[in-house]
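One chain is shown next in structure tokens, namely the form predicted on its own.
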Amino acid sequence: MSKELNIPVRYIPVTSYPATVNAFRTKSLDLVWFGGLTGVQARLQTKGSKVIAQRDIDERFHSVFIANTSSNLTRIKSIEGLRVLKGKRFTFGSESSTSGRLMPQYYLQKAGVKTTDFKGRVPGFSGSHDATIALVQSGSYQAGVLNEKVWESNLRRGRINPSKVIVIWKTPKYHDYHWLAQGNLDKRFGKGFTEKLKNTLLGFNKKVPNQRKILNLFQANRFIPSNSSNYNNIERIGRQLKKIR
């Protein structure tokens, strides 16, 4: 990117959720990588920032709640069959994960699951997509949910003993990463610039070896344009769940 920008461009590696939005909110970082909803926080918090672009799968997300097989839980065929995990240990990724919680509870109220009603009248929450595999794989939660990308990567490395762990539902799809810049660049680095840095992420293409490198890590083929009508259903979803206020 500093190639193409014809600037510096450096990365600033920060540690969680909550972090990465307050950092984007006092202008310390000009381009972030969020999920749905610490994008839509973020967003809401600085004036004029653009949601600019997403990855090809981004428009389609799912979420994959997933079961020990000693839970005896089988496949859920409807929202409704969500009910099956009253009573259950329970748990979700970070708190402020979209795909690891905030859809989730959407779906689970929308069946009229609520979070007391889980063993012990509080879910868990593991901290990442990674843990919730390892603590469901392990039995210390006979279910859990996560982003669908993460369980099939972990699943193709071999990493998921499929005799212990098994999926039991899929989500509908939603919208969910995206790029968000800050409003001022155009101002900082010159008219046009917004755009061009939006036409860089928009031109990575897999026949350039360094591009796609980069597309792999990302897990995706290519990123499309994007814009914030795309998350009004996570604000909304987000200040129901009383995430966003």
Second form
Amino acid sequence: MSKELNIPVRYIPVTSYPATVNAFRTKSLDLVWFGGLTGVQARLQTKGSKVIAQRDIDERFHSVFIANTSSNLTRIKSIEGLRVLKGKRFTFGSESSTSGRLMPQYYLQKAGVKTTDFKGRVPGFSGSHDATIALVQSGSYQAGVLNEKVWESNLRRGRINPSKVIVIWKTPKYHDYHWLAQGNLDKRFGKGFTEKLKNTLLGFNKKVPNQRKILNLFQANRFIPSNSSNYNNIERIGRQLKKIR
Amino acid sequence: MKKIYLNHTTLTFFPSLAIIPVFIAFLRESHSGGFEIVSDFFIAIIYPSFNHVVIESAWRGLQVTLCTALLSWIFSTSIGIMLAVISSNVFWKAFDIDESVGVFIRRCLAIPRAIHELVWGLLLQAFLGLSPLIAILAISIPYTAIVSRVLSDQFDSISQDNLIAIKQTGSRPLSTFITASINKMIPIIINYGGYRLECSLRSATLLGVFGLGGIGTELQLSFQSLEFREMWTSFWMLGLLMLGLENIIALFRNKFLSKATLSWKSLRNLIITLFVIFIFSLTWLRVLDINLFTDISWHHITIPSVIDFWQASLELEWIRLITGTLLLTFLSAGIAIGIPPITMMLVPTRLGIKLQSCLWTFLRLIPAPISAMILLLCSSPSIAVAALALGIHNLGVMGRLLKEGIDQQNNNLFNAIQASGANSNSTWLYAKLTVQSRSYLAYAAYRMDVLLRETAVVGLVGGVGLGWQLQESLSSFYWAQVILVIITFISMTIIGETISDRFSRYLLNSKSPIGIALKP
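Form predicted on its own already given; the form predicted in complex with the partner chain follows:
Then the entire complex follows, led off by the chain already shown.
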């Protein structure tokens, strides 16, 4: 990117969800790869910030509900079927994860399942999608929910034992991850910079070896344009579930 | 009528009662479903990744973490010592000023102490932006307050008679205080200060999440994707560093304390050494391309209104949150405090103690969220799993403190009791533990503080208590709720401290042991 944009670009890994939002709000970061919920939280707290792109897979994102086979949970046909999870030991992923918590909790609520309905009156928060698979596969939690892409990649890598853990329901599609840029980039780096940044991202293609490597790490074929209205639904649900105030 | 006497030594064993319910609950819910993953975790210990990318990035991370730890350690111990002086009762007594000034300062210092360093990190970052300095501040603020509490208690344990005697010679208040305390306090400060470096290293690891990088980031990323072999590459490096530092400090401590009297020259050398380490760490961070002083500016958050606070308080299930937090704190404290004296008494041989010491290093090395995950793969979620995860991590710390105390004790009493023909277990109990029990219990009280804050990091087991609630409120940027939960933590810390102060004063003042009457 540094080469394409002609400015020094520095990668700063921040692994805590709220820390990333704070870092963006305080303008310590100029461009961030956000999850759906954290992206909305950051944008609402940072005047002028813009959604510039997402992956091709992000406009049709899904979460999968999984269950341990010994729990006797079977495939669910409609959203109301989620009611069978009442009284089960259930785990989400991270507290701020869109696919591991927010959207699943929304569908659970829609089906009439409150988080206090799970065994022990509280759900678990495994901390990551991979951990959710491990904990459900072990049987410690009878069911859980995670990002569909992580489930698929674990299946491909042979890390899932299908006799122990199965998918019981896939959520409808929703918009998830996206690139969020500060609103003052044009002012700082010259007119049209944000557009140039956007085009650089959109121009990534698998024919160029370096870019292929990056796209593969993102599990994407390419980046596509996006805008904030794609995330109106997440904002509404975030407010409803009190993750956005 | 028989009487059971509660003295310091019996009190040391008292917390171990918590082990029984925790183990029963854990075993009752245990299963073998996680066997494969748990065995992968343990196999990875002897089979870490040697991929050069993994090693290179862990090596860089280790250097960043070490520098962060050294800087926070120097900040927190030096400021902590100063605050310890002014928050001790004996200091004010030397000036003939009411000791309540000291008590007041001590209670104020409960505020920074009540907040976990990870939470301090998030709060500071919300106001100051992302900067490597945040990690150092986030560790230094609570650590300064911890050091000052521990050392002020030690200042206060100085014999009052000495102070009065020196004062009657007509010496000035400040010199009275220094003369009365310096010889007793220097060894304590050196011992305790050395131990704080390892604590700083552990916290600097945990704080890798703030864009500073560091080995914590490597650990977290490999743990999140369950890449245990990569994770163990980082753990091995961190473990070796921990052991290395422990040995360097022990060497230094023995050299420094071996002299019969402490000279001003050796004190001056100590200060110069610390200053050199300080400059060296700053420069090293620069070499690693980390500039501590960039990008700091003040950013506001909207201050919540009274209505916001009221609304936020209605949304919280106070009774469940507070009882959950207390239960988790007591159970985990029982494990952490109760187990080391028992195992050391049962196996007091040289080899036995060595093996236990290795096990404790291992337990300290593994952060509580990771042990929680491993335990949770073996047993269904319950408060017992959370208590066990927190308990065994802190057990590693308590074990180390007990062993260190005992190592520095002279052997006269031990030899005398052994010569009387007592077996090795009772010799250890009467000659070693009895002598250490008072200071061990004091450390136990401080550990309760730590555990109360650490309840924040085991949300994985099912949101238990206030610690988890704080994470949830922080990730929702619900500042009114964040402030309310923090105030609750502070109040609980102050109440806990007041109770433990009263209790230790009661123990100190009671001429005869406290008796509980039991019917035969």
